[in-house]
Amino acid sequence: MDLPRSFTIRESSHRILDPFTSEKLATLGQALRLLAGSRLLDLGSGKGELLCTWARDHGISGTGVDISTAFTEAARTRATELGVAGNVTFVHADASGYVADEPVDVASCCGATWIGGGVAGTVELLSKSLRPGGMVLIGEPYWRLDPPDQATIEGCYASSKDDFMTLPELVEHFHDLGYDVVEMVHADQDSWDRYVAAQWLNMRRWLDENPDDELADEIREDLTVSPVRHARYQREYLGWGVFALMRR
């Protein structure tokens, strides 16, 4: 049980997995009014950098579950480094169906919603952990602009334009599951290429360092596409948020 190993390679020197940088990280911590001793939970943690920083900057407690071995040990690392090892636990398992062993005060899952089958499951599954008056957090991409047509849809890495909703669809479809958006932060243009292009910059050092790996040609591969793909697709078209979302 683990993740393909090419998205360690891209992802080498990632500590955030997903279109956030550090200070859109700290904002949504912020902007949650986060109390010390809240318990979260974090399902897809990666590298645990959500846990470990707002353990260190507002003093929560919390668990991450990822099913990447070498995310799961990156996480704990990242705990040590900041001190916060005592608080925080990371749990290397398939995400999908965890349920924690205690109610929680945040139950978040950003940017791997397949883990519930979609935003809907993933919000029914996250809500099984959450206290009564607790606050759910869900990283989801929606549509920026409207796809023109199937090569968009593809190069934002959709198979329909179904499977990404619009900002304003993407809210009311909270709001028709019973819950209220409370808080949104959102990735931006810049922060989605210091995401993108930092994997650009693993790969080409990884390909360099191993040109005769098994997985060389498909990292070759990926390396010339995703650029351009970036620039003429998901750069204008694909946005990226985190919504907290609280029970009506």
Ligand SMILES: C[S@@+](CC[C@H](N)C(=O)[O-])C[C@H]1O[C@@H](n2cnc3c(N)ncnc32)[C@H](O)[C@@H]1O
Second form
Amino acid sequence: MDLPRSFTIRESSHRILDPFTSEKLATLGQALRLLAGSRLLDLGSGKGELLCTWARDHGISGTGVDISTAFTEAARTRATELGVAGNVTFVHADASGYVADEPVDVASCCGATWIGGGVAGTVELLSKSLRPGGMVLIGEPYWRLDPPDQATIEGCYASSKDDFMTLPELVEHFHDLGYDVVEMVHADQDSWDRYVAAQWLNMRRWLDENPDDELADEIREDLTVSPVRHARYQREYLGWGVFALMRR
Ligand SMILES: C[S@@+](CC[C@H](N)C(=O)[O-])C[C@H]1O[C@@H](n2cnc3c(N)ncnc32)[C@H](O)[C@@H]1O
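The form predicted in complex with the ligand, contrasted with the form predicted on its own above:
Following is the full complex, with the preceding chain placed first.
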């Protein structure tokens, strides 16, 4: 059980594996008005930047669950680096169906809602770990502009327009699930670049160092296609935000 190695190559220099910069992640942490001692669960925690920096900045504690051994290891290293290894724990596991032993104050999934079969299923999964009155955080893409054709849809890593909602539809969807949307912080085109464009230099450097690796052709193809794909489609048509929800 692990994430394909190509992800760790593309995202080798990243601390945040979504279209947020460290400033936006910090803005979200502040916006939530976290109390010291709050307990968090983060499903699909990646390299652990959310839990580690919020533990440092807000005194929270938490558990992150991720399917990647490399990312889980990076998260543990980061916790030590920031002096919060006693406050955060990173578990290497499939987060689909993962429920915390003790109810938490905040349960999050930023950029991996497939673990619950989509937004509704992931909100339902996270709610199983939440104390009454707690907060769910969901990071999810949405259509920033209406995609005009199938090429645009596929250029945004979707197979159908229905794979994503527009921002108002997504907010309505949270309401329909029985939640108040109590905060949100959004990526922008520059922060998308920090996530996607930073992968290009990672790939180029890796290719220079590993020309004979079995993944070299795949990574070469990706580096050739991704910049135009991002400029033409993803950067223009896809938004991404993290939404804070509280059950009504
Ligand atoms: C887009 S990244 C987001 C990571 C992190 N939340 C962040 O924003 O930096 C998605 C993460 O989900 C993890 N992932 C994918 N499928 C998973 C699963 N079934 N269970 C646990 N983690 C999973 C990946 O390893 C990756 O770290």
